[in-house]
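Next comes just one chain, in structure tokens: the form predicted alone.
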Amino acid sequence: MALIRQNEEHLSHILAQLIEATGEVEIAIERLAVDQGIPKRLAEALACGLDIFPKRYKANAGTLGSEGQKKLLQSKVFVAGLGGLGGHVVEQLVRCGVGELVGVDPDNFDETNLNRQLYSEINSIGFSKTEAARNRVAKINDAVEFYPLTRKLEDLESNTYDGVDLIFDCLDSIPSRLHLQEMGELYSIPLVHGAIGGWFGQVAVVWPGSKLLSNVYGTKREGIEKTLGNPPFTPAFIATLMVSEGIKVLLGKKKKENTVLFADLLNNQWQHVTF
């Protein structure tokens, strides 16, 4: 990476001569990368320097800019969790054109995950959750690079966290989330807590050294989910506000608080608590 930065000059030269020569960007972006043994990501990046959007990123330009595209190519974050919320979560910073993503995640697929999780489906049942995360981010942009760990969080080797720039959390173990959140402490990484259970849910970035999770959840060790199940449109919701809260740490968007958000579907109300 730090290499490619140094030549970042004269690879995005090349780049427009082969957008010149070929008349499409497309074709120019996989010919750099295959002659200079770059990863595509980072070639879709160096277009995005040109202020040159690749046809599957234009949708976004409006509300990126080419700066924010690019920024979010060259970034790596790390999904905990990859049922509910993480398959949302997942698809969606698959489709903004995050470059590298690590999905972690110990579960296979049973029946109970039908009614609300993404990548579950009957012919899946029994497979592995990191599996079919990593297929489904392949038949959507082969420019991502997708790192499946099919182990318990707590498992991971401490250089799982290198490079990493977020962390997002859609456990639904209480302690889990305690020990990510020591992570994101420990290499200084923010971390978007998703948490959700019924017609509710919960939106919080976590700071590294604010002890947000800690202060949120006291001594419980189990989250309302366990008694009100999850439908499906609760984790699909929360997932999202998750997405917009990470876009926005990623391109330095968000304000730094100790806020959770308080989400009520039913009674549609919402509520900002800071601790």
Contents of the next structure:
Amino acid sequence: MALIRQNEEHLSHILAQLIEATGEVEIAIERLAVDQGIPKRLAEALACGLDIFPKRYKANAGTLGSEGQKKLLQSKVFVAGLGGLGGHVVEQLVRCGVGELVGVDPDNFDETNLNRQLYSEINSIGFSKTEAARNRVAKINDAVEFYPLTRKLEDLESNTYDGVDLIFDCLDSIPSRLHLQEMGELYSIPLVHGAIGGWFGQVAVVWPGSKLLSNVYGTKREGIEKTLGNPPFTPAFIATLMVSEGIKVLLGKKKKENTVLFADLLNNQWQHVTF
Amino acid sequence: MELEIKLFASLRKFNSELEKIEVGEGTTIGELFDQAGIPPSEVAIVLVNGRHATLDQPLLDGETVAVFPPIAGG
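Can you return the structure of this protein in the form predicted together with its partner chain rather than the form predicted alone?
Complete assembly follows, chain above in first position.
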């Protein structure tokens, strides 16, 4: 990355020439990546730096801007949990063009996942969630790099968090969520938290040092999902809110406050709670 | 004294209509839950007039108590 930053001007110049010579942004990006031995996501970021959008991000342009798209392509995001929330979160991050994704989940799909987990299919029962996510990412955007970790969060080495700009908490247990909050705090990485149960969900940005999740859960170690279960619409809705919050954090558009948004999809009530 | 109580999400099942409740002077949040039939085991967050509070906190006339359950599924 540092090398690429140093060479940014030089590589941008070559890319501009390739675009002029080939008349096609995508071909020029591909060529630059191969000739210069750089990841495709960084070649795309250079194009955005020239205010030229690769076609797959054209519809992001008006919302993210070329600087914003460039920032996302240079970002590394850690997604903990690839179930109901995590599948939808990965799907949107890869379509946003977030350059690097670390996906963590020790589990294989089973039949009870089919109602809500985006990457679960009849044919994927018994196969790992990380592999399913990796295959899906490769089908959508070949510039995004996905690093699958089929392990328990608590067993990961500390260097797993190297270079991570943002963490997504898509986990399903309170102790694991608190562990992830600790990791965010230890490595000074902001965390987007999401949780679901029945018709209900919550979303928050946990800034390092805020210990927001400790306040949210107090002494509780189980949630209402144990009795209410998880229907398909709640994870999709909460994951969407998580991704929009996360994109704002990555682009520096998110105010630092310790607020949880509670969503009640049964009564269509939304409540902000600030700690 | 009179309090306003707002139950959120799954807690509405205990009393979806409940808004105003009459309690004795010095009633704590824990005692309020007993009176309103809300099991403390199903409560994660309590706010009094929008501020984070604990079960042993005594309440004052006219205060609003908002109550949220723990949500942890993914």
